[in-house]
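There is one chain below, alone, in structure tokens, taken in the form predicted on its own.
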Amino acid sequence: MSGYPALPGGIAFGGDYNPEQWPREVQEEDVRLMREAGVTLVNLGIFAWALLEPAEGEYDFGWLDEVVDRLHAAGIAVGMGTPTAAPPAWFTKKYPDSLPVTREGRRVGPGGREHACSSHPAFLSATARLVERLAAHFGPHPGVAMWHVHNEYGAPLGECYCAWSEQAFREWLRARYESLDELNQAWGTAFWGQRYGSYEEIEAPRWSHTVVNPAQRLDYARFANHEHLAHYRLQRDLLRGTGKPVTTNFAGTVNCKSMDLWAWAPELDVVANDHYLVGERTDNHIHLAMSADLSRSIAGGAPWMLMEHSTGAVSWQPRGIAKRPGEMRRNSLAHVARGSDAILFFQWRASRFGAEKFHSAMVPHAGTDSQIWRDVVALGADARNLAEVRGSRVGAEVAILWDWESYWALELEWRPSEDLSYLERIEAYYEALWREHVTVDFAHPSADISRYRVIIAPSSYLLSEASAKNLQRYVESGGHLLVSFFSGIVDEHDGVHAGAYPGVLRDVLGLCVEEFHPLPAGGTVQVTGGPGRVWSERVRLGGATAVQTFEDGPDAGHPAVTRNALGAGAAWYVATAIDPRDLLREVLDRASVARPPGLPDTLEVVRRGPYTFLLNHGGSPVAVPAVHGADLLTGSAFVGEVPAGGVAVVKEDM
């Protein structure tokens, strides 16, 4: 990545905009508000394809230069977008066959976004035309700051099985595997008498009346994931000699399934996140948290942006809960303490018409007399207050292991129990560490993390024999590992590795497993440290020792919980789906992980550089006399308490 676009101020304010849904005299109020709202960044032209382009080969920039002119005068950076997310109705009408098809074989419609397949040859060669002169109109343009590429690839539209798709597919594997002899013993097609003799008998992998092979399946969606790459990259390609960063927006990070964001990472200049709080979870806050360490992990620790987020419901969710006062201020700023640089929303303005018309926005549709819009000003101005933060750095002694293609694998069809769920056991860890008081990164099973003092791979279902070496390294070498239970078990291709469970896990972990025990239905085990959930096994020991056992169920009196001295290190293992905060105070303690004392699990504790992020999401004011130095958000020294649903960022006395 080349690096963080250079824009006015410090932390970057502002949100997507769409002057095209308004009329001259709103658009000249937007500026003017902006100003009073501290605005230094707007994202321009991402779903404006129909307009730049209103018959093929015919551009008209002229009203965008309007804009874009006038968001210069008032010192407003944009990021000019590419609105190849929402192709026109006119492309559409001519390249019907463009439109998508879903694995149940139906053919997508238009009306909506993204309805267009990645890999149709039409579309590739309209994107590169119509990026081609937005380089080349907007690049010299002094305003224009970055280039924010299509929006949100994989949301909606994840995988295509179309003929086009099916087409490219081939030549994937073609590039994939030296031999189709080779792809048939990766995908293990002597089972089911499914072997190919030709690549062009390989066809996508469509709903069928059973389970399709499921070695297949986790191709195709790496395959899915190189298709939108690959658009994304014609792109950045066109976009790089203009000399400004170029960026996509990704659909969130622990959301978008279908995009393996450790590959996307160093195609960018720089990480976009979109996040937005599922309304009725009572630990959002907690979500948001997991969502922004993860994007700053996939920026390698780098600042990151959060190019989206919302300042009060959202129109898509079932119900539109709207943010209790004071959430939106601690929704942005707990993103700034975990690494972002910016602080986006979609939208500066409500829209009237369309799908999101009920979706909150800067200027709502109440206007400027309303709480959101005096709470949008207020937060602008903490923006600015927070102007020295920019480009410092979060460290984290802890990770948790993250990867995509094991989170696509885990969750296809015809596993042990359907209760095993990718996210279930990575939020259970994540959350405890947080209530900890603990910063967490993620990290893929096959980076160094060496640095790191506790690694946990809370779900690891797919694990190569080099990731399992390299976390057998990082144990020898004085490293804390924990490990959940179905993890270990597949190669990258989902098969089993040989020899008993936990696979290329049981050196590590000095035992093995002869037999899962999936509970039934809200089924539970009670063990020595409580219950445990969804899952027992039949553990046999090989050198780990048993911590905790199993009391009842069907492995009763067998280990439950394990720990394995390994050189300098130790490994442990949990062989259910229990509530972790108690071991992992265990294992924390074990590896010296420093946490602050005495403070309750409401309050939330980052830092980042030498500030102290401190926000309270309980009720009730919080004491954290331990903390000494400038509090930037109120210009004055931090009084050593945190006022209920409050925010300090204090700059610590060195």
Contents of the next structure:
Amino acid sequence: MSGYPALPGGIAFGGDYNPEQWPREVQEEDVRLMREAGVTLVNLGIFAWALLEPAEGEYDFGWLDEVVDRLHAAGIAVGMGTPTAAPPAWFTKKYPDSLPVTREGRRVGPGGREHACSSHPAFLSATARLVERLAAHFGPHPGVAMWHVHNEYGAPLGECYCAWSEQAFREWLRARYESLDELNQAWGTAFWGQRYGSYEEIEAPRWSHTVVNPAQRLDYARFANHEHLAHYRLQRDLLRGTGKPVTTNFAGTVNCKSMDLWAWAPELDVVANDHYLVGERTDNHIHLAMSADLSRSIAGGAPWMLMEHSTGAVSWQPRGIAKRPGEMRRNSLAHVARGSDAILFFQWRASRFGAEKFHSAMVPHAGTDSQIWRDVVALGADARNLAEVRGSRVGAEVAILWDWESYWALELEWRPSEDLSYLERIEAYYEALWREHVTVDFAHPSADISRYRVIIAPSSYLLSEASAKNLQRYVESGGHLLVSFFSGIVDEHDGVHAGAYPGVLRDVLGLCVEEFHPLPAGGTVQVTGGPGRVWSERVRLGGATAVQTFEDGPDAGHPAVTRNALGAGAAWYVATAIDPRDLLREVLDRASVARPPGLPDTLEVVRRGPYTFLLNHGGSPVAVPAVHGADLLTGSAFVGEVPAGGVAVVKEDM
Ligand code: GAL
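In place of the form predicted on its own, output the structure of the form predicted together with beta-D-galactopyranose (GAL).
After this comes the whole thing, all chains and molecules, with the earlier chain placed first.
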């Protein structure tokens, strides 16, 4: 990554701007209002392909020139979109086989967006022709600060099963495997007699009436990620010559299951993420924090951009739940606390027509005489007041392992229980840490993790031998590792590691698992420290000691939580789905991870450089007597208390 865009003033503030939906008078009013709200950055043209190239090979950039000039004259920077997420009708008409096909074999229809297959040759060449021209035309404009490529790769459809994709899959396999023998071996095709005699025999793993080879599915997920990334790279390389940073907005780091964002990050100049609350979850501020921490981790700790979020309700959830008073501000500043140097929204002005007309915006349908507008203007002032925070970094002593390949593999069919989910355990451990006021990084299992005091592996089902060795080295040299059940089970091809579970983790954990005993739907088992859900299993100690025991169920009397002292560190294991808070406290204490004492778990506390962000998600004021310094949001000394629903950003006295 080569760096954050050069943007005017404060934390970047603004959002997606679609002037093509509005007459000129409104566009002029837009710029006046943007200045009033303190907008510094807008993303343009993200879905405007049909207007920029109204017929094949005929380009019309004039209307957008005018908009860019007007914004530039007002001191507002532009993130220039490349509109490839919305291929025009003429393109689809000419290349109907560019429409993606689902795994079930349904061809996606036009009239929406994201309706071109990333492997289709005509889509690739049309992309290249348009982006080359956009680069040459807008690249030199001083008002264009960066490039916003495509939109949310992989959403809503990650994998395409059309004939072009299938052909590209074969090419990809030829490059991945040295020989067909190696492929047959890796996919375990001796099972159900699936052996392939030539690459031509291999098809995309389409829907079938029974389970399709899981190793093939896993490779198809890798392939799909590769194809989208190749489409991004094609554009990035054409834009590079302009000297302006290039990025693409992720469709939510946590929920964008189809893209391996560890592979994307090195290809971007700055990581950009979109985040939307699940309106009906009351703990959604914790999931927001998790998304932000994952974004920062993908960015390698560097400042990242919150490219989209909402001022209020979204239009694509079952119910468009509005944000409560103060919630938008807390949401925005929580992203900043966790490393974002931007607060951007979808979108500037609410659309009057189209699919998203009931989506909130910075300028709602009600106009400026509205609470949302007043809150937007106030947030613009916050963004300016936080200018000095820009570029500072968040430190974390604890990391949770995160691996998209494990996410994909764990959620294929025919696992020992359908109650297993990649996110469920990660969220449970994350939430417990959040409530302990512990800031968390996410790390790939093969990454350098030596700087963390504690590593948590709640969902490491797929774990390579090399990654397991990495964890072992970490523990031997003094680290504290906590592993949850159904981790270390399979290799990169979804093949069970040889011998007893948990394969490559047996040594570091000092135990093995004889048999899984998943619980019936809704079932629980009693463990010394409380109830366990979803899972029970027969743990046999081989060096580790039992810390807690199953008190009933299929493994009554056998270990449920264990600890293995190894080298200078220790490895813990949890054999069921517990509420991890008490156990985590013990591990954090032993690993000397300090937490601020005496604060309620409704107060979010994050340190970013010399700044302490205090976000009160509760209904009563919270006293924070230990924090002293200037509150950047008020410009005065921090009063030692955060009001109900309020935020303080304290630059601590040295
Ligand atoms: C995002 C998308 C935006 C807009 C938004 C609505 O996923 O990138 O274009 O549709 O959702 O919440």
